[in-house]
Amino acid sequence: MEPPGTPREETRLPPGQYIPRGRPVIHYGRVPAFRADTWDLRFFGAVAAGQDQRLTWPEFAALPRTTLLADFHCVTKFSIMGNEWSGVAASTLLAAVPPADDVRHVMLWGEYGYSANVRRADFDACLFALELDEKPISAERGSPVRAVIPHLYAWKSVKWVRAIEYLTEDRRGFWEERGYHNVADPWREQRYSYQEEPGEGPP
C-alpha cells in the first residue's frame, strides 16, 4: 500500500506518454566498445582556464558520486518510472573544470560524433550516469557513462558521453539538426522544431 501523499505512476506523466512493460533501449548507431585504457572525457570551446582539458577513466571514476531517482521520459513517447541513477553531478565536473565565466549553453558529445545542446541551466541538473539501480550501466543503454537529464526528452540524455563543449552561444545538436525541438521539455510536448517559440533555439 502506497504511503499517504505518495503521487501515482499516472500523475508523475507528461502529455502523449505511456508506461511500456519491461524497459525499452532505442539508440542511433552500434554500440561502442568500452576500454578503460584509451577512455577520457574532454572538456573544449569556452573553458575557463583558456585551453582544452581532460579526464583519464580513473581520474573520472575517482570523483565523487550522487544518486537521483527520477523518471524518464522518451520522444517516442514510452516513459520508465522510478529509475535509480547513480554518478558524478554536473556540479562536480563544473568544479573540476569550471566554464567560462559567458557560457550559456552546453553541447553534450557521445562517441560516433553524436551530440545535444542544452542550456546551462539544464546542465546543471544533469548528472553522468555510472549506475542504474544498483547495478553498473549495460552497454546498450550507455556504459560507461550516459549523461542525465530527466526533465527533458531522454535524446538530451547523451549515451556513451566523451566530451563537454563549453558554449557561449547555442547551437543545434545531433537530432536538433534533424528537426526535433531545441529545448526537448516533455511536459510541453517539445518534440519537433517547428513548435519552437521565438528565443527557443538558434536561427
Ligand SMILES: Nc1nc2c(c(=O)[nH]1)N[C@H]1C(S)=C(S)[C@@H](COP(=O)(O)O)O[C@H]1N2
The other form holds:
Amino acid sequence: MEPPGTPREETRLPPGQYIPRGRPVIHYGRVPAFRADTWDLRFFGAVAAGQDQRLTWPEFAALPRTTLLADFHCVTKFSIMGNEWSGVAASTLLAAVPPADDVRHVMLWGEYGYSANVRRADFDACLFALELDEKPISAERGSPVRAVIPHLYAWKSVKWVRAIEYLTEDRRGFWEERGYHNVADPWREQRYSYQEEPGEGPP
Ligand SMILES: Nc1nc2c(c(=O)[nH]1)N[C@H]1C(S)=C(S)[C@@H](COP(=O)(O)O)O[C@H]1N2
Ligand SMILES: [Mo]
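Now that you have shown the form predicted alone, what about the form predicted in complex with this ligand?
And the full complex, kicking off with our chain again.
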C-alpha cells in the first residue's frame, strides 16, 4: 500500500503522454566524437563583457555540480520518468559568463548546428548534465554535456552542447523553425507552432 496522498505515476504524466518500454534514443543526424583537447563551450551574442568567451574542457569539468531528479517528455509522446541528472546549473554558467542586462532569450547550440531557443526564465532552470543515473552520459545521449530542461518538451534539451548564445530578441531554433511550438510546455500541450498565442513566439 502506498501512503495516502502519494501521487500515482499517471498524475505526473502530462496530457497525451505515455510511458514506453525501454528508453528511446532520439536525435537528428550523427553522433559526434568527443575530444577533450579541442572541446569548448562558447558564449556569444549579448555577453555582458562585450566579447565572446569560452570555457575549455578542464575549466568546464571543474565547475561545481548539482543533481536534479526529473521526468523527460518527448513531443512524440513518450515520457521517461524519474531521471537523475547531475551537472552544472545554468546559474553557475550565468555567474561565470554574465549576460547583458537586456538578455531575455537564450539559444542553446549543439554540435552540427542543432539549436533550441528558450526564454530566459526557462534557461535559468536548465542543467548542463554530465551524468545520468550516476553514470557519465553516453555518446548517443549527448556526451560529454547535454542540456536538460525537464519542464519543456525534450527537443529543447540539446545534446552535445557547444555554445550558448545570449539573445535580446527571440529567434527560432532548429525544430521551432520546422513547425514546433516556440515555448514547448508539455503541461499545456504546446506541441506545434500553429498553437502559439500572440507573444509566445518571435514575429
Ligand atoms: N543535439 C541534439 N540534441 C537533441 C536532439 C537532436 O536531434 N540533436 N533531439 C532532441 C529530442 S527531439 C529528444 S526527444 C531528446 C532525446 O534524448 P535521448 O536520446 O536521451 O532520449 O534529445 C533532444 N536533443
Ligand atoms: Mo523529441
